[in-house]
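Only one chain is given next, in structure tokens, and it is the form predicted alone.
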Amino acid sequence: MRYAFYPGCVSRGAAPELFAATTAVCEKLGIELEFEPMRSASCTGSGVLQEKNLRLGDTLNARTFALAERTGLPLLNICSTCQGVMSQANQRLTSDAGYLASINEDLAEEGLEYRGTVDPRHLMWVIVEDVGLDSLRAQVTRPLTGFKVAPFYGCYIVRPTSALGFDERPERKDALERVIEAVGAEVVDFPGKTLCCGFPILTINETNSVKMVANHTLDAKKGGAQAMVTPCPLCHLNLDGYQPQAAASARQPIDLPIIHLPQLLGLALGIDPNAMRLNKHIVSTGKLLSDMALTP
């Protein structure tokens, strides 16, 4: 299985542990990543740019899609926000031939053209739909038995469902829980799993953003979670990076490790935690890894 790999901005900057974990996991699962052609791809706009200039955001994504088309490979990403923004952009581009033609006029200056054939997909979906959960289970060498995990999707990968293909692929609605269970862990459900993490409002209302972090992590911990796993690096940045402030705001300790989805997969596949940089998180994963070592 080969894919044109779009890693997104965060995994190449603020959260390099995600990139390291992804490449290690994909190698284990037989997923070949073609990264070189995508190096010049830009940010998706994260939905923020689109609020100010929708056409510019769609042009940037059309450019990324055109680069992927050149490889002749399906496009894989590892960010819930990227997935949502790309899906919405692609829906607009492929449903309006005139709009796409207009944007292609701009891309032509760089010798690019988007023909509308790309279907961007998150690694989580690729695991469920292409690799298959049975195949994933067969490759688990260290079942995460007894490990209680709270799923946190990130809002862009759960809505709008019309752009995300939920009608055609209903398994996407609970894909994260399916993957957690496939590696042997126990899902801890909680109300905030499909809500916003607070990252989008961080720079304009830090107080409320931090409160959202406190609400989600405390709810998950009260449910018995030993960790929270997310397929969104922006959610990870907020839930992990601002958890100390959240604990101070809530006036109680939280100490809930936030794990990238590929890191969870990597633990079950026997990959060295240090190779996935699990020792680089803000909230320490030390106790978590120690407890897991005691799990039969």
The other form holds:
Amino acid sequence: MRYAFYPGCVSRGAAPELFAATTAVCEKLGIELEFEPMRSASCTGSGVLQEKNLRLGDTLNARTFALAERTGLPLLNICSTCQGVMSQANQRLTSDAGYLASINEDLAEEGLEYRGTVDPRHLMWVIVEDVGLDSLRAQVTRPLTGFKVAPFYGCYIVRPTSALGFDERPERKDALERVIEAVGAEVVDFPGKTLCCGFPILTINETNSVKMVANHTLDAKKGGAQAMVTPCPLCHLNLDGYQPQAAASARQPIDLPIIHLPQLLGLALGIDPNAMRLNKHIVSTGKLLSDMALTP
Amino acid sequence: MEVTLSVRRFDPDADRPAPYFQDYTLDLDEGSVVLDGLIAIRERIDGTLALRCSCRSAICGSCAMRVNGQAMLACNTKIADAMASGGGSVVVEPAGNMQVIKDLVVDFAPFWDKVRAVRPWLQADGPAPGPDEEYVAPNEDMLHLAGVMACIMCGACVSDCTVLEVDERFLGPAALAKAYRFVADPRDDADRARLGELVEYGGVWDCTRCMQCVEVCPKGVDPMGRIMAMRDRAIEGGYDDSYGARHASAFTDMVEHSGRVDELRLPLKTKGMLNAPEMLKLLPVGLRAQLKGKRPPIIHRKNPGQDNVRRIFEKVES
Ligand code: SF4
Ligand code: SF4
Ligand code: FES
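Output the structure of the form predicted in complex with its partner chain; the preceding block shows the form predicted alone.
And the full complex, kicking off with our chain again.
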């Protein structure tokens, strides 16, 4: 299994633990990540750049797709937001030949052309669709039996369903729950799992953003969650990084560790927590790890 | 087919009013929609069940409610489909983000207040057309607007909007989509004033882009897409000094400069380095990140081949 690897901005910026955990887990699972040919790929625009200029966003993503196409490998990403923005861009690009041709004109100078053959996929989907949950289960060396984990998807990997291939692949709807179960943990269901973490309005309306963090983390805790797992580093930035503010606004302690999806996989695959920088979270994962008897 | 509808009920006249679930099992035709089931319950089993409906054909917008946790039109939702996606169960609840009056009936007064607040009527300068004349607009502009005018004011989007859940002052997707209908109308001359109000608190910049409204709207109105279009128009129209506008601009500049977002500088640029109170608020966040070794790199390196990305910016933006 080889993939053209698109790590996104955050895993190389504010969430280096995601990058570390991804590479360690993929190595364990025999997923080869080719980053070199993708190094010059830009940010997807994250939906923010698209607010200013949709066509610009589509051109940048077409360029990324063209780079991936040149490698002949399927494109893998590790961020719900990257996934959604790429899927939406791809839908526009591949459903209108005239539009794609005009976008390609702007790529031509660099010798690139997007032929429309890329199907960008998040690691979470790749685990379910390519690795297979049975194979994952068989490779688990430290089943997380008895641990209660709440899923948190991130908006862009669940909406709009029309762009995400949910009709052809209905297993994408609950992929996160299925991965949590495959590593032996118990799923804590709660209504906020597919809702917004509040990150996009953090710098615009911090009060509302932080209220969302408080609502979701407290709901998950009410359901008995010992940790929350997310495939989205932007959700992580808010749910982990702003949990102290959320606790202050809700006037109660929260202390719910937020784990990146690859970190959850890594724990079950026996990877050293420190190698996945689990000791570098804002909300300490110490108690969770010691409860799991995983502290090094 | 035999179906069981689990309905959330609420009786304001009860001794101690509190919501509760009541299960109704009944026999219905294969193709029945949720509204058929509810009307059958009212007619055959329990005449006290309160609900709103009228057209039964997804036109009047009266019957939005939550089915298995998501807002939809009861008259437009097959029970069989709901059972298939809900693992066999059909849970019917009133629309969210609005006060429940009784059972499935919610109070739409704040909804209409917000629609009214965007002044949903044409404000044209100059003399009104004479009795035999009309306002003329290009066909393609009106075709574009037809997408927004398809709104039936059902409130499904408002029910499931994640911002309204934490802040009732947000205008919300339906009212903002309606605002776009006039902002983008070539016959309307009040764009500037409209946009000036829409960039204020509770307006276009408070949407968190969660796409709930896009997903649940039964008419393909795409409220979020309209909100994004108004953000663009607001920036273009010179309303570029809100945090939202500065965030979008700083973000875009970073991608142009280095190909990537610089999480260290993005909040600083959005808030403005000279904005002392906001800088003070960012301090503990930065400090915590620093202590955990999570601070983004101070030196933000460019991606290799960034010249190519810059050229794309120049081309597309010109
Ligand atoms: S995209 Fe914006 S308006 Fe639509 S539901 Fe989400 S927060 Fe509300
Ligand atoms: S935008 Fe769609 S969901 Fe919202 S009120 Fe109009 S028709 Fe209903
Ligand atoms: S009854 Fe009119 S929209 Fe459903």
